[in-house]
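Below, in structure tokens: the form predicted on its own, a single chain.
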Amino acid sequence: MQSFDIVVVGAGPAGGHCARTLAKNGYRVLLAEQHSSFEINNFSSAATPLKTLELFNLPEQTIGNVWDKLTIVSSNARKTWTSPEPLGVVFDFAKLRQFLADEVTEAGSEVWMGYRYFKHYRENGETIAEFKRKGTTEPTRVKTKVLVDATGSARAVMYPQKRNRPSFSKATGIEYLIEVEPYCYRKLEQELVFFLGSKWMPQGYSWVFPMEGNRLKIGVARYYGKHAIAPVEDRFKNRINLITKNYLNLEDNYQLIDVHGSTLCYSMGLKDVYYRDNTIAIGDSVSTFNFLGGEGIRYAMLAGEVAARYIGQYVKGEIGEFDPYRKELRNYFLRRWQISERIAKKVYFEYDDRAIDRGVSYIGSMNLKDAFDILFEYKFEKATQGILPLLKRQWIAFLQSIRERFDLNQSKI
């Protein structure tokens, strides 16, 4: 039986780049996955902040495209900010798994593709995690001083029992990756687009990325519950088909590459279980993803960070317990997330598209700077810097409409 200092269960940002700093940092890691490949489960757009890339160190490699250029599409608003700069980038997701799990290996740590998590236990004092892998009935033991659940939303090692697991709030998504003509293309190379509203997907929002090689991601999300308003329509895929033909103005002059989905769980308040013993969790398997516009993996791979600095500090001996790591990652996220579950309650379950038409409107009327702020910082007192000079910018147009009306001149005024 092979022994460790830590095993990681599950690959993705927050696994792998938990693995790979504290493989880099000396510690003998099992980095483990479900699948054979990643290419199995390539699920995720990331569309993120051009400092993600130097903030977790990662190369062009792990770039699906760059984007300059944002727009948010209401049912009756639209409004699109352009920068000279780039703003960020969209990961492939593929490959960014890949890289991390590639430093873990260099670094002298082991990968193990294939190998399902099935249980843990304590034995002799010692911790003892099974696997088993595609093709095999005997599990696979490893020992390991330190567990770490990074298993998103499964949460499968902190809970192993689905019946114990408690409520969660839900969102669904669904995603096409589709090829498309070189003209259509290049509109929407380097553009990230997001819709809101009944018209295009009520109850959650909908986008388009674009990646390399003519291909975009088409999306649509819904969240779980029931809305005061509008009627939800389940089937996905007249909300996709409403995107490819009514924005893209695509009938069928695409090539369908993939198609793929998720459902992420989410612990309003943040009352997931951060650890057990030596058993910690990290990424959706304590709710790093936002709930309002759904983003996670910079901030998966912020908490596979975190943790892997404690998780040093308990096999070095010098804690004894991972309650530190909790009250830092809610002292980072906590705020901002409860202010985003509000805000998430307010569009996705109680206003009407005039509602939403408005806020687009609202958030249209900023410079981009503060419009980035808002949608990718979660930096909302933006919002209400903003009031002021709207207002003023109303009063204004206001005044003028009765000059024109009247026919007045501004020193009658």
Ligand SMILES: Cc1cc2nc3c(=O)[nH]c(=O)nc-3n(C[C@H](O)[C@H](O)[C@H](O)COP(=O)(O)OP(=O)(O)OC[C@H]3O[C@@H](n4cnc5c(N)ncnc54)[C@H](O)[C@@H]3O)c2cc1C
Given for the second form:
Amino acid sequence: MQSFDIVVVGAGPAGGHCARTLAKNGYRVLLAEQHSSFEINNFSSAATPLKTLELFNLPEQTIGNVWDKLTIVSSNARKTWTSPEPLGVVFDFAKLRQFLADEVTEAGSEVWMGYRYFKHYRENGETIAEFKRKGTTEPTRVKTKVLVDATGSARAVMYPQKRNRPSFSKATGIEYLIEVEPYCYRKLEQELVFFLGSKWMPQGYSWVFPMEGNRLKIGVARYYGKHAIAPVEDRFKNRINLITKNYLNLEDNYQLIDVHGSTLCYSMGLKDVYYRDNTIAIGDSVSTFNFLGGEGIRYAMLAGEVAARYIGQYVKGEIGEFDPYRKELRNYFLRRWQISERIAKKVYFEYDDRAIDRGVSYIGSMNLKDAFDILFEYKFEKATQGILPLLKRQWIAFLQSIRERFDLNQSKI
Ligand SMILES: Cc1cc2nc3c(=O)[nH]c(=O)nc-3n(C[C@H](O)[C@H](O)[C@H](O)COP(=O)(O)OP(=O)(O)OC[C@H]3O[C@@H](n4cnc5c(N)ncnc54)[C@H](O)[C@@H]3O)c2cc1C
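Next block: the form predicted together with the named molecule, after the form predicted on its own:
Every chain and every other molecule in the complex is listed next, the one we just looked at coming first.
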């Protein structure tokens, strides 16, 4: 039986980055992934702000495209911001995870693709993890000092039995990767477009993101639950067709390359189990994605990096438990994520189109920096800071109009 310092289960952004960090620090790591290739579960739309590349030292080869334009469309409102500089990238999600896995191997550790974790137990004071390889009946066993749950929403290590899992808030996202004519692609080549409101995707949102080579990602996400005013349950496919036909003006002149998607499970108030003895959970397994926007790659990697620091200390015997990890992560996320939860509940389950249109118009009245900070940095205080100047502007305009009318009347007299 092989023995490792750390076994990381799941080679998503969280697991890949955690394993890569630990392997580079000289630990003997195993990164185990259930799928045999990253093309199989290539589910994420993978848009992220530019700084993610620098924060996690990611090379150009992981990028699908760069974006410098941002558009929000609701049922009756629309706003586009354009920047002279790139604002972010859309990762090639398969290439990103492949790169992280390659770094693990290059640092002298191991990556096992096609190995599905199914249980772990203690034997003679040691932790044994068991994996099943596709097509084999005999389990593969490994020994480890620390076991990492990086299985995303599955939380397969923390909750091996599905029936024992607590209930989560969920959203399902489905995405089509399509190839379009160059003239159509050029219009959206460097633009992220988000759609809100009942016209596009009630109880959720949809998007168009650019990839390389005339390809676009068209996605829809719907939150589980019932909208207070207008619950809609038609098929995801219809909502994607709506964008291809009504927004992109495409009929049959595109090619469907791939359909993928996944369901994200989120613990409201971040009540996940972060650790148990020498087992620690990272990334979506501890709800690091933002429930309002569904953005999670950089936060999964951040959790992987923070965990790597504590795991190193644990293996060296400097700490005896992972509670400091739990505290640090909750301290980083809790406040902003709870505000996001509250806004998500309003936007996806309570607001009608008028309220959503008003919200889009309000954010649309802001400059790019402030809008970006709210939409991608979750600095919601900027939204309230903007209300007073807006009210002031509206009030001055109102007084102005009265004065003009008064002056007009005076001159008539
Ligand atoms: C449709 C959609 C669009 C999205 N778009 C964006 C976006 O534009 N930008 C963004 O930042 N985020 C986006 N996200 C969210 C983002 O993809 C996730 O937050 C991120 O992938 C989480 O990383 P992770 O490593 O924690 O989990 P995951 O990426 O889910 O990785 C978990 C890995 O564990 C493996 N695994 C599971 N069970 C086992 C097992 N028993 N044994 C072995 N391996 C196992 C899985 O196969 C998987 O590879 C999107 C999500 C969805 C569903």
